[in-house]
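What follows is one chain in C-alpha cells, specifically the form predicted alone.
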Amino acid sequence: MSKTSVRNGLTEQNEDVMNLIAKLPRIAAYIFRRTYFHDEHIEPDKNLDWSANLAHMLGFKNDDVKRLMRLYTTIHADHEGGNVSAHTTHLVCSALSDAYQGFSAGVNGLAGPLHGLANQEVIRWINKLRDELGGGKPSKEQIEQYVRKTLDSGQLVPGFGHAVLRKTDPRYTAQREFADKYIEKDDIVQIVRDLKDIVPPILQETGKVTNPWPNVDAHSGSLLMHYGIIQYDFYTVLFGVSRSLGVLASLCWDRALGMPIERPKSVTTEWVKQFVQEEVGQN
C-alpha cells in the first residue's frame, strides 16, 4: 500500500471517527426519548459539553445529573484494550474495516451479561433483594444472610470481581466518592455501600476467588437510578456511547500506527490432547 493511500485511509478514518463521536450522544437520546418519553425529542445545546449535552438531551436540567455524566462517560471509556468490546471494535477494524463497521461489531459485545449488562443485573439483584426483605433500607445483618443466600443457591453476587484488577476498581472509587459528595441519603446507594464492607470477606472464605473486590458496575447503576434513569435497560445504551470514546480514539492509532490484521493463534489436535492430559494430570 502506497504512502499516499496510508494517508487517505487515516483521513478517512478520522473524519469516520470524529462523526461518529459526535453524533453518539444525540442518536442514544432519541432512542431514549422515543421509547419512554413518547417520541418527544430535546434538541442539543451547543453551549454543553460533550457529556452535559447527552443529560440535557435525554431530559435532564439538574447539575448533578451533568456531573454524573462527565464522570460515567469518562470511567466508561475504556479501561484496558482487552476488554470485549474495545478489542472487538481493533479486531475488526485490524481488516481495514471503517470505524463504523468497528465499533457496531465492539457495541454487539456489549450485549452479553458478562459485560455490557453487568451494571443492570446489579440493581435488578438489588431490587430483588429489597423486594425479599420488605423493601427499604435492610439491615447490614439481613443484607449479609441474602448474599450467603445467593452464593449458596450457586449464583454469583455480581458487582464483584474482575478478570484484570486485583483490587477495589479504581472506577469504583471515583463513583464512590461521588455518591459521598452529591448523594445525602438513598436506599440503594446505601446498600452499595454495605455491599462493599460485607460481600469480599465472604468470597475470601471461600478460598477460591481471586478478586473479591467491588468493579465499576457494582455502584453505576445505583447512581443513575438516583437521578432518575430508572430505565436500566437503556445503561447499556450509555455503556455504549461512553465506550466510543476509547476505543475509537484507538482506531486511530491503530491506523496511524500501521498496525496489521490481528490474527489468534492456531493450533493442532495434537496440542489440544497435549494440553488435556497434562491438565487431567495436574489435578
Ligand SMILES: CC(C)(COP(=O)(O)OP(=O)(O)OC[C@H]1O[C@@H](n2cnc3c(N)ncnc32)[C@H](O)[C@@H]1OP(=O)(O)O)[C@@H](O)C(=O)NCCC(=O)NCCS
The other form holds:
Amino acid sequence: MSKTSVRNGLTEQNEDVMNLIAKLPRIAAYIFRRTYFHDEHIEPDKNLDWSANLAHMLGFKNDDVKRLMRLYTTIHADHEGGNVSAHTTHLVCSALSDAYQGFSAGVNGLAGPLHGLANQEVIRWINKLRDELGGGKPSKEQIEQYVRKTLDSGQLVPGFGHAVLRKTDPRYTAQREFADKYIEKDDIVQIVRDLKDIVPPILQETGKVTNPWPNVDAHSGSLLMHYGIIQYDFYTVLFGVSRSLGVLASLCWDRALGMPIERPKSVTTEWVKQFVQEEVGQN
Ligand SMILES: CC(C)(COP(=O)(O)OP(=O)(O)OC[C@H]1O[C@@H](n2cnc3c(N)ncnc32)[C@H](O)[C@@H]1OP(=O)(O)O)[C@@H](O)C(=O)NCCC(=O)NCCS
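Can you now output the form predicted together with this ligand? The one shown was the form predicted alone.
Everything in the complex follows now, all chains and molecules, and the chain you saw is the first one.
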C-alpha cells in the first residue's frame, strides 16, 4: 500500500514501465522518420519482435538489420546499475517520481560524451580521420598518427576506457563476432578492428588510463553505418531505447524491494578543513 497520495506503487510502476517499453521504439522511429524521411511514417508490424519492429519502423526491411537490432538492443539494455543512465533513473525514482520522470532524467545522462554519446563521437572521429586523409581506408600507421594527434590535442579517444571494466568490453566482443560472421568487407568496420590493436598500447603509454580497452561504443556505429543507418546523430537515441529494457526493469525491482530514497552523504565545513590540512600535511 502506498504511503503517499501519488500514483507510485508497484502496480502503477509496472504499468508505466510496460507502457514505456512498448511505446519507446515507436516514438523513436517517429522522430527518426520525421527528421530524416519527410515525416513519412511506418506502422508497427504485430508479427515482429520488439527489436525487429524498431528496425521495421525506422524503415529497414531486410533481415540483416533486424538481426543487428536484436543484438544491439540486447547488449545496450544494461550491464550494471552504477552507470550514469541506470543510476540516475534509479535515483530519481527513489523519490517516488514515476518511471517517465526517472527514465527521462536517465537518458539525459546518457546524452553525455563520456557515456552514451560516445557512440556518435566514435563515428564523428573516424569520419574526421578519413576526411583528413582524403577518404578510403587509412593505413595502420596513419591511424596511429591520428590517435596520437588526438591525445596530444588534449582530447579523449572515444570508444576506449571504462569506469568499471578492466578488459575488453564483452559487448564490444559480441559486436566484433557479429561483424566477423556477417560482414565481409567494410572500411569503417576494418578501421574499428585496427583501432583495437592500435589504441590500447598508446593509452597505456600515457600511464594514467586505468582501462585502455575498447568499450561497447567503439563498435556499434560501424555496424549501423554498414547496414545503412547512416544518420549517426540518432545513435544515442537508439542506445536510449535499448537501455530502457534494463533500467526500467530495475525500477520494478526497486519498488518490489521497497528501496529507500537515495542521497549521498554530506560533510561539514569543519570536515573539509580537517581533510585539507591532513592532505597538505601529508604532501
Ligand atoms: C569511460 C571513461 C569516462 C572512464 O573514466 P574514468 O573512470 O575516469 O577512467 P580512468 O580512471 O581510466 O581515467 C584516468 C585518466 O585517463 C584518461 N582517459 C581515460 N580514458 C581515456 C580515453 N579513451 N582517451 C584519453 N584519455 C582517457 C582520463 O581522462 C583520465 O585523465 P585525467 O587524469 O587527466 O583526468 C573514460 O575512459 C573515457 O572518457 N572514455 C572515452 C569516452 C567513452 O568511450 N565513453 C563510453 C564509456 S562506455
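C-alpha atoms forming the largest set that superposes within 1.5 Å between two forms make up the rigid core. Fair warning: this is a prediction, and the values are worked out from it, not measured in the lab. Positions refer to the first chain, counted from 1.
Engineer: Quick check on Gln274: with the core superposed, does its CA move 2 angstroms or more between the two forms?
Structural biologist: Yes; that C-alpha moves by at least 2 Å between the two forms.
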